[in-house]
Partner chain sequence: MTDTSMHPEVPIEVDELRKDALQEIFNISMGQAADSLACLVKDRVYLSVPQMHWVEKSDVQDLKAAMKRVPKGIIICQPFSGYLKGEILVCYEQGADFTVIGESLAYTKEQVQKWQHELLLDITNILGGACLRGVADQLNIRLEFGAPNLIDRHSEVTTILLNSSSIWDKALVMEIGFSVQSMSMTSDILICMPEQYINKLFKCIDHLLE
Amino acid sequence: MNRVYKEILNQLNLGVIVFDEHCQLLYVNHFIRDNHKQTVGLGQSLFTQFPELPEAWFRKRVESVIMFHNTSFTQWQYRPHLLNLMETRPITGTHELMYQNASLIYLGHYDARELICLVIQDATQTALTQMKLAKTLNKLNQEHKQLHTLNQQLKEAQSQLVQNEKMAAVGQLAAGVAHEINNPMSFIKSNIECLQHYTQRLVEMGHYLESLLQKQEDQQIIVSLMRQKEALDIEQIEEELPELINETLDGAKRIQDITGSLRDFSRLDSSEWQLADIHEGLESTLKIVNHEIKYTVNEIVKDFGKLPKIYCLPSQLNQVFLNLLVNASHAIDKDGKIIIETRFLEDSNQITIRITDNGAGIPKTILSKIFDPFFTTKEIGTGTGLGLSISYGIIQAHQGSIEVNSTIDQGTSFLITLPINPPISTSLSDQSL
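The form predicted together with the partner chain - chain by itself:
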């Protein structure tokens, strides 16, 4: 019968090792012998035969198994190769070592020895399949995450596109309307100027008639004239008329200014490189944004230096000024102050434009991102996240630089440096010379 048991043990698709409480090897079955790299000798220490086995840990386990007469387990996830047994498939296998689940079983007390059995189960297939699954799942999760992010970006980009389209349409409309208003405004203004002269002459005519009537003797006529004059409040009319006309004229002039600025700003007519006065651009931009920033900004300080004209795309630079000014006003809650400084750096043949606000400031964590396309701190649909990135692109195209300095609760300062003659244009003019 003993032979039958031995045969069963040897035919088992499990590794069986029996040893005593001192970890002295008493028996190993064929599975262990066949799959272990070295020949296994009985009577020796388990740890000389299997040096890969962590001794202190294993002895502790043996101790606990003997103490509690129970079975202890290890799993391939934590101890993939408890013993250096080789993978059973030398041809189709992809791993050298076998993944194992193991049980440490207390057998009992025989011949003054505690006997313990270590049973090794080949878990290679399960382990490899599970690891592959986990890897695939991980990849899927990552792809899912990426897709989610892309989707989000797409949504944002879409809403920004809509917003951009809207802005472009509004801009075109504004320029068109400005143009349309400009024509009638021109004749309204010249008509008012005409009216100013005519009414002046009419008043003079009245005075002349009055003085003529004063000279004749019929008091009746004089009294009736005075009464009529009083009834019609002519004296007050004479007093207020020039003022009324002046005010109207002033209003008309202002409308013309705004429409002019709008036209200048969009420069639909000129998108070519040209010599331009930066101060003119700043002034026209200020007029455009005035309605947007006047609610929060009390004071705009224009600290303008003496600047030469620079070779640039004026409408694009205006776009930059507009973005910076509008951003500045958005950073301000109330009692805002915006300082615009311009300087000419003769040594380097550059000009600088610094726009400083006393608003909320930009947190350090996002300071490096503000020029990134689609980065916005405003709600979706409110900010395009493109303003500063477009500005950055424009300044780059001018071979200039834009820098930002910000302190929380104190404000933000943008410094634009522009060459008077960008290298591109210099080379162009060289060629033409």
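Here the structure is a predicted model, which is why all the values come from computation and not from measurement. In this text, the rigid core denotes the largest set of C-alpha atoms whose superposition between the two forms falls within 1.5 Å. Residue numbers count along the first chain shown, from 1. What changes on going to the form predicted alone:
Fitting the two forms on the rigid core leaves the C-alpha of Phe58 displaced by at least 2 angstroms between the two forms.
Remark: with the core as the superposition reference, the CA shift of Ser406 between the two forms stays below 2 Å.
Put the two forms on the same core and the Cα of Leu26 is off by 2 Å or more between the two forms.
Got the form predicted together with the partner chain; any chance of the form predicted alone too?
A lone chain is what you will see next.
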């Protein structure tokens, strides 16, 4: 009967090994003998016949099976090749090691020995199929990530294109409005200057006539003149008229400055890369955003260093400055202060622009997201979440960097670093797409 059992075990497409509690080898079937590299000898230690078997780990498993009279399993995912058995079928043209599922089974107590059976199941086909599937899934995941990245880049490019078109339209409008205002303002200013000159001559003429009348003997004429002069409040007019004309001239000049700033900000004549003065861009942008920030910002400190002109797209950098200044004002509740610092780094041939506010600050949990497209902490309808994303893209296109540091209730600081001569020959819109 034992011969029948052994014959059955030898015909199984499973590996069967029987050993005792000391891991002394008592039986192996044909599956093991045929597929193991070395000849297996009975009565020997399991670990000398199968040196690849991890002894410490295996003995703990054996002790557990004997103690609890249970069965212990291990799958190919955790120990792919428990024993160095050759695969029973060629997989890729050559024989490879078999992937195995293994079971330790307690057989009982016989002839003063605790017997344990190790059953090895060939899981190669399953393993290869699952690994192929996992590889395919991993490839799909990678392609999905790439697709997501490309989709995100497309959204950013579209947003940049839309913003560029908006900026171009705003620039054209600003330049047009500036031109239409500047033309009449030029002759208004010219007329006021002429009026100032004529008024001075009329005042001088009045003084001359008064001096002539004072020499007349007819006191009645002199008294009548003084009464009329007092009734018309001529002295006050003579005192206030120059001041009124000067204030009007000053207002006209301020309007011309604003229209000039509009032209400088839009810079439609500088759509190509060119050398530009960063300080001029900052000054014109400050004038443009003054109406936006004056309600919360009490003080603007300009700590300007000596900067060389840099090769850039001036209107695009002005847009970055505008975004940062407006965001700074929005972060300030009251009694605000904005510091603008510029420096020239001679060693690296770069310049830096730092814009710092004393506003509410940005939480660390979202600090890494502020440059993401469409990310905003503002209420719906008050922000698109594109300002900082586009600013980041503009600085990247200039081969520069923009960094942020922020502390809650203390403020935020943006540091822009730009090379003097970036290795760029294309337009920003081309660079973005």
